[in-house]
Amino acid sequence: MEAKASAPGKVILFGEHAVVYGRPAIAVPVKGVRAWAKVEDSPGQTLIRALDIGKEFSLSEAPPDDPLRLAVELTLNFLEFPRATGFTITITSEIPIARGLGSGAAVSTAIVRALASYFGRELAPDEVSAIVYEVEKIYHGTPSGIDNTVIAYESPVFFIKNQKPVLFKAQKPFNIIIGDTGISSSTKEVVLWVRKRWEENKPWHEKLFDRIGEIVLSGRKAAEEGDLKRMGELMDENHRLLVELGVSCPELDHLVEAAKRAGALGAKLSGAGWGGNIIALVEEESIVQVSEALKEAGAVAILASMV
């Protein structure tokens, strides 16, 4: 007996960071990069392995705190399969860790839809979301729920902290182009960051991301009103923004000036920040030119994608 499931990547749109602090934000799921989980038997043991890490445990042995255990034995606990032994996981991602693709709840989404299957159940979105929010705990110490959602429903997201997330659709495709800084960077770390910072100082931040919001909405109905300039200028405020909350660093900034150089309508970091990744909107005709600019730019890894 054998299940396969996999979950796709996320870059954040508009609102990172703000997000944390009850404003809204909007992220899609970049279906070029995805995780996979396949379930196996494998009688008289559970196993995990990891390929891409180069793991391989029991389930049992793990630490508590271990993300992928968490995610196996939380899924086991929501079918009512606590006890469930036997059987085999193994995990592939093409998505880079530690970029702002949300590769750890992709991980987790296609663990939980893979031992769904795997017992014959079929989770709905809401369930597997909520299920990997409780991992991304571990990963992002105070996550908004932001990765989770999108990347469980497989679909553009406008999300507010603790409401029900609304799914929409632009009105008509546009294409994204993400440039990889090749810097790794910790989401934990860096949203830990600024909620010291939040703390020190409270009516500055308010204000900043109370300016991330306006963006946020403004975004969201220029994607509606298929407006993909007013986009990319909001992408560009909203960069600014990121700068001055001190997440950005001369490696984003300076792929995101070689992207509106070579024709980017808009271009900002995507996630923590600090590293990671850059997402520039553009024109289809112009996304060779783009991808071509970041790469002289210094980005180690490009992908277009079509949202």
Given for the second form:
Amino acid sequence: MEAKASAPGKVILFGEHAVVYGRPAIAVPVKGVRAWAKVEDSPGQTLIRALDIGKEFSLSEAPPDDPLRLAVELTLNFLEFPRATGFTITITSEIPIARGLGSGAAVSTAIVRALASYFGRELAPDEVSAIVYEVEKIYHGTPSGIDNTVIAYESPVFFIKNQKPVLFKAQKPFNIIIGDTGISSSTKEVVLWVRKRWEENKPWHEKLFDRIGEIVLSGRKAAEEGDLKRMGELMDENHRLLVELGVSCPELDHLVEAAKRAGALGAKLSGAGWGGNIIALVEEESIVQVSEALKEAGAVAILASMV
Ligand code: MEV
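Output block for the form predicted in complex with (R)-mevalonate, input the form predicted alone:
Zooming out: every chain and molecule, the one shown earlier first.
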């Protein structure tokens, strides 16, 4: 018996960090890059193989907080420990790690879906998302839950922590270009740093998060009305606030400026910051120009995605 499943990457369009503090955010799947999981019989042993990242271990030998082990165990738990003589899960992923593209949540989502399917079950997106959120919490500290939600639903989402996500639809498709600084950054570390600073000065941070929250609401309206120019302006404004928050870095700012100079309607860092990716909103005719400009400005990878 064999079962396979996959899950996409993601980017945050508006609202990262503020979303951890109860403000709304908008995230969209990036379907051009995916994580895959395959489950097949292997009588007598239960193995996890993620050869891309040099991991191969039997389930019981993995460190208890290993995210792959957690995803498997939490899924088996959810499925009420179905009987099996042993299986091997093989994981592969095209999603760059630690770049704000949700690679961890995508790998967990692929594992949950493939395992459920191996045991003859099809889980609803909210069930998948809830299991992956448990992995994220153990592994990432205090995530808002937006990554597991957008990836499990594989749809643009308007998200507020602890609320049912609103599946979100833009009036017309739009193009984003994702530019990678090549710098790895740990979401957990950046989120923890922001929390420390928030504890030191709550009023200042709450005000900034309110302003980001307003941008998210206006961004949703602009997307629903198909007003790309306005969306671009709001992305620029969101980036400025993330700079103020202290989560940007010179390389991110440099790519944002390069995209803007080349004709992007708006650009911002996306995800936790301190590295990872920027996203630029572009009209069809400037895709090539903005991609070239990002390459010249030092982006190590470029991905165009239609939302
Ligand atoms: C990470 O994709 C987005 C952050 O807001 C963290 C979170 O929401 O869990 C930085």
